[in-house]
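Take a look at this one chain, the form predicted alone, written out in C-alpha cells.
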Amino acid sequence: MTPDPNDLDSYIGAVRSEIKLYGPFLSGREIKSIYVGGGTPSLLAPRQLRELLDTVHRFLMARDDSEVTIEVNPESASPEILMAMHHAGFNRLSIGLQSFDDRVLTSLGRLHDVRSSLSAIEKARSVGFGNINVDIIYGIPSQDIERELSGIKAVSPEHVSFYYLAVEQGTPLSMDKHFKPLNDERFEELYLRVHDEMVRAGYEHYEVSNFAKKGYRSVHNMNYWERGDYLGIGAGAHGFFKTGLPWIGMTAQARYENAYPPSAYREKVFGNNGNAAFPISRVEVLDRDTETLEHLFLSIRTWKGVDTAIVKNRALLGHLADDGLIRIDNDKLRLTVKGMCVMDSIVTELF
C-alpha cells in the first residue's frame, strides 16, 4: 500500500526538525558519510529527497566529498526516481538485488526478478551513478553460487555485500518445512568459493561480508566497524557517541534509539506544545567490558584486525594460528578467510 503523501510530508518534516536540533551540539564536527535507508526511500518525492539533504548541509557540517548513499529496491528503481536521487546529491546507490536467480528470489518472497535487477543497474549507470553496491544473500540449499558469482562479474558493481541467509519469521522460507540451513562444512565451502572468485575478479575482501573494488570501501560501514560516532535520524534509528550525548546532558559513552513507529516518533519530535524535541526513547550506557568486547568483535571483522594486547586468552593465540584461523603480524591479530567462517566462536574464546 502506498503511503499517503501527507503522511510522508509530515514524517519528512519531523526528520528535518530532528536534524536541526543537533546543529548546536555538533559545531565543528565534520560528517563524512550520509546514509538514507531502511524502509523504502524510493517512495519519497524528488522534492523530499532534496529537502533532506539540504537540511543536513544547512544545519550540520557535511564534507563536500561525503559519501552519500541511498537504498533502492529493483522494482521501484524507475529512471525518474534514480535521476531525482542523483540530482538531489546522492553519489552512491545500494540496490537490494539479493540474487541473480528468479527461483531464489521467489523463495525469499521478493517482489522483483532478475530482469528488473539488471534493468535497475543499467538505469542507475545511465543517470550517472558511478558507485553502486549490490546486496547478495547466500546459503539457500538449492542456490547455484556460480550463477550468483557470474551475475556479479557481468554487472561489475563497485561494491558487493554478501550476507548469509537469516530466516526471518513470516517469510516463505520460515514456513517451508523442507528447508534446512547449510551445515558448517557446506557453509565454509561456499564462503571460501565466494572469497576466491571475488578476489580473482578484482575485489578486495576487506570485511567479513563485504567486497570492494579499489577505492570503493564503504565509508559509512567502516565507521561502524571502527566504532566511530554516528547520528541516528528518524523513527527507530540508532545512534552512538563515544563522548556522550550532550543534547540530553549525558557525558558517558552511550548509544541511543529513537521512538518507533513513525507516529510515535513524530509525536515526540513535535511535542505537545509544537516545540521540536529529541525523539530518543532508549539510552544504553556502555561499560568498559562492553566497550572492549565491541571493539574486538567489530575490528576483527575487517582487514585491519585488532591489537593482541586486548586479548584475554592469549594462550589460545598459538593454537588458532596453527589451525590456520588467524595470523599475527607486529602484534596485530587478523582472521584468515577460514577464520572468518567461525568468527563468533573465535571472539568468544579470545575474550
The other form holds:
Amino acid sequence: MTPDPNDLDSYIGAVRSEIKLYGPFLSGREIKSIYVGGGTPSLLAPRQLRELLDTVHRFLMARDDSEVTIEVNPESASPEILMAMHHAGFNRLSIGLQSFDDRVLTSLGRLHDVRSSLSAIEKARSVGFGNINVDIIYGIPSQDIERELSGIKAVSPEHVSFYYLAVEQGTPLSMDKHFKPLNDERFEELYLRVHDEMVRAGYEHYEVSNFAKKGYRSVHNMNYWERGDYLGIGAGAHGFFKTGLPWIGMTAQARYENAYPPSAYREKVFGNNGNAAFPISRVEVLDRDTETLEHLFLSIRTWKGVDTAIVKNRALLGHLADDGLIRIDNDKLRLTVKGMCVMDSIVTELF
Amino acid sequence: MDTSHIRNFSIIAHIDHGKSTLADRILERTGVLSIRERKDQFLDQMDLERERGITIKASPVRIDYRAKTGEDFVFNLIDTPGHVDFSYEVSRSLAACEGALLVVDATQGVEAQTLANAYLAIDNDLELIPVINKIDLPGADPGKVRKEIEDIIGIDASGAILASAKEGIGIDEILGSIMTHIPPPGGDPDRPLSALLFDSWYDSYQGVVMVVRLFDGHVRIGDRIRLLSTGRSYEVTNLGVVAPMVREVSGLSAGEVGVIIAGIKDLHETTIGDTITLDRDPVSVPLPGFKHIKPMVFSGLYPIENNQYEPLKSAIEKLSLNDSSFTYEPETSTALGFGFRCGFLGLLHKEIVQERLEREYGLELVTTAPTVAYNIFIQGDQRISVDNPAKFPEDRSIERIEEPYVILTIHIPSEYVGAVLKLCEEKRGFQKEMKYLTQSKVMIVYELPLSEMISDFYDKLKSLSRGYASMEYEFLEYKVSDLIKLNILINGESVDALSIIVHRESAYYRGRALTEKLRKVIPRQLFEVNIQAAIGSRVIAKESVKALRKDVLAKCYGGDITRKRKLLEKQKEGKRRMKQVGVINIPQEAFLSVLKTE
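Next, report the structure of the form predicted in complex with its partner chain; the form predicted alone has already been given.
Then the entire complex follows, led off by the chain already shown.
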C-alpha cells in the first residue's frame, strides 16, 4: 500500500520537528552513525531523504565519517532512488535480500526474486555504494545453504546478516502445516557451516548473526550491543540513554519508546496548539541488575565478549569451557561458535 | 435435659450421593439455617471441602425439631468425613450416634463406601434409616436400589424413604423418621462423667475446642476434666452447643452433644476417640474403640525456592494447629534442599494439606512421590521404621523388610472384573474374596501392599472401569516383602529425592520405566543429561537427554533489547523453579514422575 504523499510529507515534517527538539539537549554530543530503517524508507522521495539528513546535520552534531545506513528492498531499488540515497548522504545500504533461491523467497512470501536482488546490488555499486549489507534468512527446510553461501561469495557484500527464521504469526509459513522448524542438530550443523564458509570467504563473525569484511563492522549495531546511547526518532522508535532523559526530566538510566502509530506520534510531536512536545509514550528505568543482565546478554553476542567478573554463576564456567561452549582468555569470556547456538541458555545459566 | 427427646444421628453415604445437600435441606427445613444465609453445603466449612464436595472434618449441629404432636425434640446431626483416609474419624463420629441416615443415590446404587460406612454403623449398633436420594433424576431406579440395599447390606429397606435433597422431596418424612426410628440416647447423668471426644479444632482465641458426646454423667463450667489417654486435666472454661454457631450453655449431661473449651493450647493433646471424665470422680474404663491413628503415607514437601523455607515452616506449624493427624519433621535433600518429611492419613489427606499450604499460605511446593513406612530389621533383630527411601540402609545389613498391607474392597459392574483382577495382580495383591452382589455388581476383596495403592492405583481403577468402580480400603498389617532400593543417578550423582523402594521382581521394569520417563520430562539443556537407575552400584537402566543445540534469538537491535531481556528473564525464572543436581536442571514434575511410571 502506498501512503498518501501528503501524509508522508506531514510525517517527515513530524520527524524533523522531533529532531529539532533534541538539538538543545544534545549540544556537545557527537553522532557517529545514523540508521534509517523499519518500514520502507525507499518510499521516500529524494527531497524527503535530503531533508531528513539535512535536519540531522543542522540541529545535531554528526561526525563527517559517520556511518549513514538506509534499508532498501530489492523490488524498490530503482537506479533513481539509489542515486538519490547516495546523493542525500547515505554511505551504507542494507538490502533485504533474504535468499539466493526464488523458491525460498516464494515460501517466505517475498515480492522480489533473485534477479532483482542481483540487479539491486549491481545498481548500488554503480551509483557509488561501497558498503553494502545483505540480510539472509536460513532455517527453511527445503533451503540449500550452499546456494546461499555461493550467492554471497558471488556478490561479495561488505557485510552479511544471517538470521535464523523466526516464524511470525500471520505469515504464510505460520499457516503452513507442513512447515517444521529445524531440529537442534540440523540447526547447529547449518550454523557451523555458515560460520566456516563465511570465515573462509574473508568475513569476520563479529556477532552472533553478523559477518563483516575487515573494517566493515556495523558501527551502528555495535553501539546497541555495547550499550551506547542512541536516539530513536519517528513513530514507535526506541532510544536509550545511560545519563537519563533530561528533556523529559528523568535522570536515571532509561530506555524509551515513541508513540505509535504515526498518527498518534504526529499528534504528540505537533501538540495541540502547535507546541511541539517529545513524543515519548513509554519509559523504562533500568536498575543495576537489569543493567548487568543487559550488558551480559548484549556483549556476549559480540567478538568482544564479557568480563568473567560480572558472571554470577562462576562455578559453571569450567563446565561450559570443557564442553567447548565458551573460551576464557585473560578473564574475558567469549562464546565459541558452538556456544553461540545456545547463547540464551548460557546467558540464563550465568546471570 | 430429658434424654428421651434427644436424637443423635449422622448421615452416611458414598461420595457424591448427596449427603451434604441433604444435610443442608434438613437445616433449612428446621430453621437452623435460613435460605438466605446459607451457602451451599453449609456443613463443609472449608473452601476446599466445598470445592471437592467432600467433608473433611466432622461437625455437629444441634437442631430444634417440633413434632406434629407439638412435642419438642433436639436432634444432633453429626456430620462425618466422607473419605476413606478418615475412616477412623468416621467410626468415632458414628460412635457418638444412635442412628444414621444411609443415603444411596437412586441412579448409582450401593457403592464401596456405602457398604463400608454401613458396616461401621452396624458395628456401632446404629439404627439405619435407608434414604434413596436423587429420585428426581431420569436414571433413578428406586426399586433396584432398594433391593441392592437389602441384598448387599442386608438390612430391611422396605420402608426406605424416597427423597431428592436437591428438590426438597422427602425431607419431612426423614425428620419424622429420625424421631420415630432412632432410639433416644441411654446413659445416666448421675454416674461419673464419660464423654467421647470425637472431633476438635483449634480456635485462635479460645484454644482447642473439643466436640464431645456425653454417655454418662454431666459437666459444668469450672469442673476439672481429665483426658483418660494422657491423664492430663484441665479446667472447663466454656461449654456450648453448635446451632450452628457455638452457643454457650452452663452444663452438658448424658446423651447430649456439645463442645468443651478447657484452655488447651495444643491440638495434639486431644486425640480423637479419647474419653473425657471428671478429675475428681473419674471413670476407670475408657469408651471402646480408641486408637492412636498414625500417618500411613509420607512425602517430602519442599519450597520451590530455597528462600521460602521459613514461610513453609511457619505455614506447616500453623496448619498442624488445626490438623493433628498430620506429622512433620525437618528433612534435607541434596537435590531439593531444606524441607519437611510429612506424614498423612492417606493420599487425599496429603493433597488437601498440600493444597491448603499452596492456597492459604501462597507457597509453591515441590513434593516427592509418596511412600509408606517400612519396617526394616537389621542385624541383631533391631527394627527401624523408614518412611523415606533416601534413608534406606545399605543392603548388606538388612535381614528382612516389612511393608504395610491394606485390605481393599472394590465394587464394580461385572464386565470389568477381568481388568480389575489383572490390575490387582500386577499390584502384588492376593485375592481374598470375590462375590456377585447382584447379577451385575461384583465385590472383589484383595490384600494389597499400601505402597502399590498410593501410586496410581485409583486412577487406573477408575479409567479401566470407565469411572464405575468404587473402592474402600483399610490398613491390615505389616508383611515381609522382598524389597530393594532403586537409586536414580543424574550424571553420576545419586538423587535422593528420586530414589524409590520397589519389589525386587519389578526392579528392572521400574528402573527402565523411570529412566525413560525422566528422559521425557527433563528438557534438553546445555549439558548432556545421563540418567541411570541402579541397585547398589549395579546400573540396571540408562537413558540420556542430548545437549541442547539451538537456543538463540537471531536479531537483537535497538528496539529488541527490552523484549529480548524479558524473554531471558522468563527463561531464567523457569530455571529457577527447577532443582539443580550438579549442573543439571531438573523440573519439578520429575520428582512426581516416580509415581506415574508404567
